[in-house]
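Just the one chain here, the form predicted on its own, laid out as structure tokens.
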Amino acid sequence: MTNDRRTFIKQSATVATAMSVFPTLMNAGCVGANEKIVVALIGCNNQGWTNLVSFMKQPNVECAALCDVDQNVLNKRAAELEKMTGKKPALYGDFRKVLEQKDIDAVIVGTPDHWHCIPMIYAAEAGKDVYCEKPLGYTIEECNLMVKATKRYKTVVQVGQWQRSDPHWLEAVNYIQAGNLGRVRSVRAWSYVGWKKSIPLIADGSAPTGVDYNMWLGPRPERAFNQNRFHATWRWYWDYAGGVMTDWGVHLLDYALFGMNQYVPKSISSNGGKYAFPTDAMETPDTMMAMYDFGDFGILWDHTIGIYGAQFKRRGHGVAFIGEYGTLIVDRAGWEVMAENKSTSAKAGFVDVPIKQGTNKGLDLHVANFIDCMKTRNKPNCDIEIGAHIARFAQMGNIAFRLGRKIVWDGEKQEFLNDPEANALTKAEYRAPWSLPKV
């Protein structure tokens, strides 16, 4: 979006006085009704499609532009979105031609999380906005670098983690933090993939036909196509992402820090391993615990592929509050508060709190939230610090997992405490002809 754009997209919005998780959805028309967003998708398998679906459910929004590596997606992609919208998109296989297109206003980066961090900042340098799939960035140091172009280039981003933006999350925050539970010393965090099968291996080949994979490998190390490291399961490769720790860890543990108002922990240890399917083609660890302790508290992070787990109601997910008169327990369904009943931390006259539902509309408010900010250039509900921060949290599990050790984190510099291996893990080494961008 131009200097000009913006400045009238602005002038003609009405301010908001405060960040809401009601956006436009709730009240369309009221902001900028007349003012047409252009957005563009790089990335348009699986979640990158999931958002573009939701911006187009939005007043006003038009999508001007697909990006992919793989011609065939993005043939797909480009009908599906023709018929959605009656409106033929232009389509690059090379993201940097998308951010020259003067007309966009917002690129949405739906690529897998290796390539988040060079289409972002190149869109903030082009003056796009930007809503960013989580995990916000690779590394930490990509993430520090995103965070520092954000701030230089004013650009809104909004990151992926979308129960910031459904109302039955916070609300559960607000109780906890009200001192509803009493003292809370534990808090459990947790994501059973009940669905997912072991990977077999497979031998390594071409890629498809219409597949660029020297792009879709782009900064990091050169390989063999293997179909396994592709769509779909490239998640469970270090190479491009953090296994389920960095997929589901970043939703969930950015709540435990919510709910609990302190981000910075003491210390980090992490086990696990491949306890499941040790023989198969995953590097990650299907099943893994790790443990942040706060000196007063601590919070456990739980995971496993497979099962999906009987605890708590049968929740294949959720965080878990457990304090000193109950139990509160939130997931994408709701909350609801178990009370103690025999311990000795329990309450004359506490009682159970039914279970509250959810919107079922977390997505489409976030993409809501994020066009409202597009407008008004207030914060959005996941701004680039909050995506950011749970992203580094997510990943100094990984790290001491990875380490086999307790690592200690240093907030205020950025980097673990006298610890140069630990440190190492911070960074990741970018492949030829890229870079990692200057800011």
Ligand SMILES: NC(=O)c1ccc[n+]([C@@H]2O[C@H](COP(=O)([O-])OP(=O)(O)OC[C@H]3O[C@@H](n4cnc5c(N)ncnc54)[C@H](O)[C@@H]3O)[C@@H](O)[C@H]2O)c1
Given for the second form:
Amino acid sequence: MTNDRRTFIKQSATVATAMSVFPTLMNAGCVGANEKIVVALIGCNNQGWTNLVSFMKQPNVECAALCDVDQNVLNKRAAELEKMTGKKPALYGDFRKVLEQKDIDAVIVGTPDHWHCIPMIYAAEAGKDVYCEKPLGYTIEECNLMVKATKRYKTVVQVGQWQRSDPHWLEAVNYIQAGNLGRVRSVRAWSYVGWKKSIPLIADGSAPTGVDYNMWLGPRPERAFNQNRFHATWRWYWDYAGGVMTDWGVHLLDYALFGMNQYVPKSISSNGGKYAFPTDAMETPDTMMAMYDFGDFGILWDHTIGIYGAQFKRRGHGVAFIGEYGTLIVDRAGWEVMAENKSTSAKAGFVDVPIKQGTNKGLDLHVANFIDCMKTRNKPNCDIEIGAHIARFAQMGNIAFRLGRKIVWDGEKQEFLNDPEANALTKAEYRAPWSLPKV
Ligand SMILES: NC(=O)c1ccc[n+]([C@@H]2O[C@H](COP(=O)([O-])OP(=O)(O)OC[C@H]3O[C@@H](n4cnc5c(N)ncnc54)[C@H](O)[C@@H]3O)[C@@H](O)[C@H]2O)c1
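Just the form predicted on its own so far, so send over the form predicted together with this ligand.
The next block holds the full complex; its first chain is the one shown before.
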């Protein structure tokens, strides 16, 4: 969006607020209170599309363009969008073309993790606001650069951790921060991906017709096409992502930190491996435990594939804050507290808090918050700093796992302490013609 158009939308929003306070102003011929927002989607297969459907539920939002390197996905989504809105979007295979379209105010980045940084920064440079999927960046270096670009171009960026806009998660944080649980020494965040099966090894082959595979790989190393490493299952390969840790970890660890209101661990250690499916095609660990030590409390990340687990009342994912008086558990469905029973720290009169259900509208609220912030230029609920911090935090767990030893993060210098080996893993090499954008 040009600065003029940003100012215009912001002024329209201000006028809209004024009109709701002083309805007589509505007769004064002011500019449209409901200025239209035009978006485009880059990466349309799964979550990108889910996000767009949510954008289409918001008032005065239109989608002018779709972009995907897979023509099959592009055509399918274009037909669905036309059916939903009655309008034909422009279709592109190269996201740089989307950014040339002047009427587009914001882009949704729904590409795999290795393809967030470059489109996000180019979009910011082109004056667009960005709804960017999580984990924000593929490396710590990318996350830092994306923060820098957001500041330089004054971009409104909402990261796709939609729990940040879901009221019951915030209620749970307020309950913890009010001290109701007493002192919390142990926090557990977990994702047990029970539905997931082993991925059998398959031979390399040709990319399906209509797929620009070179563009799909983008900055990542050249290699023959393999279906396992393509749509959806790319997340189990180090070249494109960080497995369950960066997939689910960013959602849940974000709330572990938010609840404790502490963000910089003293050290990180991590263990695990391919314990469920030792010989299958996945590279990232199917079982992993990462311990973040904060000096006077610890956060344990725990994931497995192929088991839902019976812990904490069979919740397949969640965050548990284990306090002196009770344990608060929060997941996408709601939150509850179970009182300590008979322990030396139990508090007389402290009773269970029965489950408080969530709204199930987290994504819609997150998208609405982004649209609102595009108009006010305020920080969205999951702004770039939050998204960058938690992506870095999850990557620290993976770096400790890959090195097989404890690592120490220097929060001041934003690097691992005296550890060139760990610091080397905060960056990636870019395959020409792609390179890390200059900001
Ligand atoms: N917030 C959430 O709850 C949530 C849930 C699922 C996934 N995600 C995130 O969403 C992102 C996408 O995940 P997914 O499951 O939808 O993956 P997917 O593989 O199903 O879809 C990605 C799409 O991006 C396209 N693509 C790849 N490179 C492209 C490029 N350079 N330009 C345009 N299109 C390109 C692919 O062809 C594919 O259609 C990931 O970062 C993932 O972590 C977030």
